[in-house]
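First, one chain by itself in structure tokens, the form predicted alone.
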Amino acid sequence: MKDRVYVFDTTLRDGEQTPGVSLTVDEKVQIARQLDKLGVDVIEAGFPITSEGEYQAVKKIAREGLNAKICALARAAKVDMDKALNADVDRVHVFIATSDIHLKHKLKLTREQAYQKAIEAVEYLKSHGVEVEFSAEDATRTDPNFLKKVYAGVVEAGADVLDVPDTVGVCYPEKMKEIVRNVKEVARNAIISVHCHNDFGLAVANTIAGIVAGARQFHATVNGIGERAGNASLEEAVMALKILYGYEMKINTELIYETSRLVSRLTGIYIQPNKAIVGDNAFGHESGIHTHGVIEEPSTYEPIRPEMVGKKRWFTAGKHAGMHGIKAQLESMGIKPTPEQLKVIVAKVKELGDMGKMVTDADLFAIANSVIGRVKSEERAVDLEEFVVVTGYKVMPTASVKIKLGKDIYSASQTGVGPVDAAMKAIQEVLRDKVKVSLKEYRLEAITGGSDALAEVTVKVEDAEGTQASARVAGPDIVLASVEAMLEGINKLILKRKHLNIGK
């Protein structure tokens, strides 16, 4: 098919050089599994001569009996192509480094020395009856003409795949372009491939417009890991290529997701959460008016659906957060609040979102639970009008309130063992001669970790003729939350009073 693209996926190679990555032989195993599930055409195992573990890494996978094609890298070198040979391998991935600047610094040769080495050892992979892909190391930096000639010896030698590897990722899409053009001129029935590096951030758009121009496979790690800045992101290339280009390729794109979190995990590194396809924040949405959209039509903010990649879409309370977003979460976790409730809390979350915090499910799941048991405004009988409260180092801590009751203001100070203490006090105290309460219970917990953790506060109060009543708010400052938890309580006490006939 004209339109068929290669995916050939390097993160056991080129993905285990992210500095501080080193994989067993198993885990290795295991994301080679992985990745024949998720549909990738060919695995770059490793490269054996680094050392016998990488060998027997190499050879293991390569016995697996997997679907995709195994390789194993190898430099132009005799050594180097039998280590790869005798891990059983399908294809064998050879290079030699064909820039100047590599020829007269790292290799010590001339270029017709590259040239004849390409050469040799493309033959010599043949001779032993493997798929040879050949890679003119630092191809984007290597004269054009020179460029062209290699690829065109090597494909006379028996080529099946002419890889071109932007080894230090200074090329651009219209370069990568202009150079797969020119070795489209030379490649006859080779398959033309790209490597693409992220040194500036282009690995996945380099790659793009290497398929574009004509290549039909590309390298990839998954996650974008490998050496430097890493390579270009397989999530990324594969989720582009298919969904803005309409290329064809094997990958089951719902495994994605999966995949990423997997070699994450074995590799120890960790995904930005703004990553496209595959982090945290990929399929988030906090805005009022995103959420809104997304409610009624995916498609408004989102270009692909979740589950295309293995994800979910899921909504956040914080302060661009709206009354839909925040009604969908709720009802997600079994809670239906009415359109005032529902006010209330949007209100409550944006407060605790200017202040900086970020509002969990756990802390969302708190705040409407309080509101939602609150007494209806109507039906109040106390409210807060004023509160201070004082302490500190050999400080006693002192509380002043001022509620009102009914169309009455009345105000009253207390000392405590400390703010809260002082705080219950005073609110007893302001109400002795309305309502004598007493203070039965009171439990205080940290919702989420970290001093700035949303605090949960169940108070149970009892009148004198053992009327009780409990109540439960939620908020970041703990004396406010309990001072708010004990009216509250006070005012059912005062609601459940009246249904009883109490004083009367």
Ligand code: KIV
Second form
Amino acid sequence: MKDRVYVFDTTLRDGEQTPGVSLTVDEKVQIARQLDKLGVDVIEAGFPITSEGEYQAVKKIAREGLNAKICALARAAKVDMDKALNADVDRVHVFIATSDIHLKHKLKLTREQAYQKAIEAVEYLKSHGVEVEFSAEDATRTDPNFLKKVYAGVVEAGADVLDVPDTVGVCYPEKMKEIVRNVKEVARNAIISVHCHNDFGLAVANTIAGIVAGARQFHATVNGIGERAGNASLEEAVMALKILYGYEMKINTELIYETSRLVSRLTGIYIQPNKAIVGDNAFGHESGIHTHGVIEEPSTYEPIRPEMVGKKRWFTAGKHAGMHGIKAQLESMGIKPTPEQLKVIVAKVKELGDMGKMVTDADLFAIANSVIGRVKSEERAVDLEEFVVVTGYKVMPTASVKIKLGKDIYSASQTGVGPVDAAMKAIQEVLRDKVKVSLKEYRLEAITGGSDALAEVTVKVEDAEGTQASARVAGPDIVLASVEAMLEGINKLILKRKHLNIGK
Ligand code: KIV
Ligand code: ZN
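Alternative state: the form predicted together with ligand KIV, after the form predicted alone:
Zooming out: every chain and molecule, the one shown earlier first.
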């Protein structure tokens, strides 16, 4: 096992700087408690100078008696630092920009003036007995010699942690390693930390590079929220450092997912489905090959056990689905189809997948039930050969059906108030001489939302003697599903009549 790495969570500070996010005091406290349960080492609770509410929230979190150290952010200015100190935090994270771009255009300071301010700020905070973390804002665009001088100066002044912020996310792993090694030369006993933004999608990679080069703390946010493209995502950095690199952290990884959900719910920031670790699809399998592999041995296609991050694996049906996956999915719903029925269910799922439809659990349940409830092929008296329906504005809905009855094929056309009505009447007409069927009940339900929802049609049919049978069929086309349900009902009715010796 490699060295212990400290996790500094800034969800409540940099994360809250996500455009559009603003948390109430109570919400911040709720997240802080969850982060503490998760096991982060430091919680950056906020930036107290920004508002009275923010100050109160930091103060409240500091008084919660959490295991994590509570930290507040402050600029290298007395007013900020006093506000942070008054919030009773364990650590103050003080920063001043050091890159020439920031010095010239934002702070209007010379390098020497910024250097002096940094030293004075650290000395001031240390004289108040708190832990001090110092950030040279925009460190990755700062002249390396000047950066080294600043960090050497703040170490001398008593800084406990030297944070290297990649403020605008322009660093890359090789450069981050170089910077951290450079800072290490002057760090003495101070811990080196990295704070990476994700403008080029490299925040986690840069964080890892920093740790590999000798940093022992990293800043991160839950779900990677934060300014612009966000910060390094806590869950990704933790899992990669732990599983791929073997570093030790205090995080209870099983609470990662519930923490992610809480932060998403309270901040209103949606998690993309393909987000690593916590996205909905992170442990979902559709393709038949993958599903088969995972059922046999999860590690074939799962580099992380879902339970390890508090998630569950799931299988979904679609055009890539295979027998094994659908069988497992059905079994988890308590449905055990015969091999023959399973084949038909899989074919129907693939057919829907080819139409671009995602088959939900509810859809699969309906498909399976309609297939399992089907009259066996050798017992079917009637089957659909052809079906055409014409409908439209100022057009009388007309349906034509060709039905196979034994070895013969019969056809009929009928009009109706709508395409379903016309179709039902055409079927009744075809079978008029064989079995007189009336439709006693017809119910249509959309299983999932959207105009491509799978429709479930339930019918109850009755013959002249009062024998009844019902059937349920699910399909993407309402009219066709209605026709299939009607024929299914008729097949069941004929079978029932045979068993009851009716019409012999
Ligand atoms: O990105 C940044 O530079 C920051 C500092 C306040 C450390 O968030
Ligand atoms: Zn930041």
